[in-house]
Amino acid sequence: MHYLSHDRLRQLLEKLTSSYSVFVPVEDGSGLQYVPYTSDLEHFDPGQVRAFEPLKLFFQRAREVVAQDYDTDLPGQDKKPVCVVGAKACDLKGFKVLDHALLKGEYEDPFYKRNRERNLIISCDCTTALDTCFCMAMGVKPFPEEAFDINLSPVEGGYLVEAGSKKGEALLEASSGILGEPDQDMMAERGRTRNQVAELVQANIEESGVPDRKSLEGAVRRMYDSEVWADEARTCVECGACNTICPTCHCFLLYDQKNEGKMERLRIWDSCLLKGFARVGGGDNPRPELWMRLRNRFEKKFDFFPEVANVYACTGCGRCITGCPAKIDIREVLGRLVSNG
């Protein structure tokens, strides 16, 4: 464990981007966004609660060139890897399904791979909750417990530093003339903040009744045939919102287009709430309905993916809840699946 203050963290930082494309969440009006680190940028705080972005964003990429006209090799070969600051145990948490459907299949997602292990990840706890935030209720704390290769807490000037990778602890080593040493009392705020914030998120499952994970287990297999997914699906927009949005979820849509004379194929994100999304060569579609689109929604991320990979695919980020259009709200209807199973 070690120390670095505000100032000695914007060194850090200066350095990294000789080597990385830099990005810190920003707060902008609406919430906070990861934009790019400049040293003229006045103030950033890699604290407080997850960023309205998902980190997949910088590991999936939600439009992307995957071929251009018969050349072997892999698109974007010359782009700076990428360091996201501020990274939060939801997101982190992620990569549990991420890596499970890219990377452990027959197949390995060559783009997501090099991501993975070019990409540096800096993460920090959380220092509040929003009143969506859900994350203990999915087994997952407020602060980072594995999947980073740094991670910051917050403590008064500056924060408690560590490493989680071996990335990591060659950055930490290669920068050990500006870390110190913690004393006792930068601990004990340490575990005071994360008992505060870790109290916030529990009284957002109570007073939303969440339910807990043991009584999830087959609740969606329990209520396939309910009418609860066409009442939930009756004010659904369509928009996928809740799918480009989470941070596990990475369906993606393959098409050519024409560019300066070349072929290229992208890949761009996809959203299983879409009507076409399953649609297949005749016009046939397995899930012709909304509610049932819904439900496939809720059947992968509580059903399929606690079956295949022994994790929920939903990390209790609350985005889907935020960006909604028509209000729909994950836990009210996973409330719903227990107490009418």
Second form
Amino acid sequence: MHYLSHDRLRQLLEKLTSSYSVFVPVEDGSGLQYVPYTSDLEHFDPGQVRAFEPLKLFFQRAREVVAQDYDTDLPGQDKKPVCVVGAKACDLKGFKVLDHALLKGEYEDPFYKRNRERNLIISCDCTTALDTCFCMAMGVKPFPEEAFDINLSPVEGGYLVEAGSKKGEALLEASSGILGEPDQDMMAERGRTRNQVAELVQANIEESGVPDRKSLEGAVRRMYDSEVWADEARTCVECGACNTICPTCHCFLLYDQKNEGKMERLRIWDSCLLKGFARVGGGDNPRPELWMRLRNRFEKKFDFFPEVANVYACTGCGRCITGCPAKIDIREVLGRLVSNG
Amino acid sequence: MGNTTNPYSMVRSRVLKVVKETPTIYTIRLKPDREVPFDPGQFIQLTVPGVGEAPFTPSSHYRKPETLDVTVARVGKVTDRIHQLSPGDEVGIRGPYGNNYPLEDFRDREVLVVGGGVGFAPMRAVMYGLFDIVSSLAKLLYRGGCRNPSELVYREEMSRWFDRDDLNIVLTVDEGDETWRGPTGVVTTILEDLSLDFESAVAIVCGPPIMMKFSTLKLLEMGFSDSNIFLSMEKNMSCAIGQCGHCRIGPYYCCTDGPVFRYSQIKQYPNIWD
Ligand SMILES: Cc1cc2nc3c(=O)[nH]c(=O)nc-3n(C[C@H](O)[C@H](O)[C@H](O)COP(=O)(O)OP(=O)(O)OC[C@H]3O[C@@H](n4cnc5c(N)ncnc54)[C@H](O)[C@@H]3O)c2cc1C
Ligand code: SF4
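Please supply the corresponding structure for the form predicted in complex with its partner chain (the preceding block corresponds to the form predicted on its own).
Up next: the whole complex, starting with the chain shown before.
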């Protein structure tokens, strides 16, 4: 454990900009957005809560060229890797799902893999909670415990810093000149903040009635033919925001185009709420009704992933609650599944 | 990173020949720059440059990978453009993907192949595989059906299959015409009077979902074991490498865990036929 002052963090990021595109969270009125770090950026705060955009965005790009003509090389490999500052525990939990989906099968996604290997994650404890946060119901604590290179715990004047990977250790070693020794007060402060945030999240969980992980076991399958789906889907406008904003949704679509005489194959995020998602040639659709597609989203998250990877594909970040124009609340849906209606 | 293989890159291929099997089904013969060896049941992704790609099961002989046939029904965007291809045109292939039929396990057993509609295409590759080991099979039966005689593919070749004494073959059409001398009725009607050792016999079924559903139910009723019914499932596919999430069936991805499934594997999951 080390101590790093605010100014020294800037110094560290300054240094990192030579080998990384560094992104930091900045409040812009509608939430925290990741913006490129520059030395004249006046204010950023690695703490607070999760950013508006999911962390996956730096690892599985929303839109990227994956093949050109008949080249076997991976396109776009000349880009600098990314250093994300202020990633939160819920987003880091998302890697459990993404890694399984994109690295653990018969094939590896070389683009995602490269980003996982090369990008640098400087995560941070949450210093508060939104009223949509329910991470702890999904078994995630509001401070990172794994999947980071370096974690920051905000304390008076700066941060307590610890490494979570070989890459993080090496970076801290190389930065030893700017690191200080933490004292007892700082450790106590970190503990207090962590407890306070946990209490906020716990209060949210109790108020919203979101069930715990144990009671969710088998719930989707048990309630497969329930009225809940059609009822919840009544207001859905099929925008797909819930998917794109989710730190675990990884489904994508390939499409081809011609660009300056070259064939280009692009990969873009897809959304299982959209009507064409499962449509097959000729127009047959296994999920023609919106409620079937809403149900499919829950099936994938709370039935498929527990079965194949022993993990719920929900980290309790609450983004889909904030992002849904129809105000469909995943906590309520889960509550209804468990209470049979 | 030149040595990291790109799962999305394709093998350049030339169109050698286009056979118009029926007004809506064409067989395209392709010559890939580099051979794409496959086993019966596996599929490839075929790209029309700049238009898009779609999955198809090669319908040619798996032991002759220098060229590759795909038999394609015209149903939409990509298949429309495939039907416009002419000899000399360039297309892309990636694959093969998915699992294959465990043909070796079928030795000493009675094998029934049921194909419907465009399901004839993948079944041709399977039949080539089965013909190669036919002397070690206890029996080989083929039951095929399509809507009407004009939708029948591989006519010439099929007529030679009728001459084989190692194959028991019956074809039916939903609606006959003056040229049709075989039975009429949906394919399940020609499954009625089979004499097989149902408990140990193996069935391979491929065709439109509705045909697969009713054939499977019929076979079960006849006494086939649900683990001896092999189905080739069609789902929406994009990546074909088990990542894009489109082709899920229960806990499986059709592209990597399938497309060939034993009925026993998938029967417990809802809406598999939809
Ligand atoms: C393993 C496998 C093997 C197959 N083998 C064969 C074979 O041997 N022969 C054969 O003829 N067929 C075969 N098929 C079926 C064949 O792949 C489809 O007929 C083909 O993909 C249709 O493509 P299309 O672009 O022409 O059809 P379309 O109907 O135009 O498009 C189908 C695809 O485009 C998407 N799409 C189209 N319109 C929309 C929209 N409005 N919104 C969103 N998405 C849309 C669909 O989601 C779907 O992915 C096979 C399929 C599979 C899965
Ligand atoms: S965000 Fe809401 S409205 Fe949009 S697709 Fe998801 S559930 Fe439907």
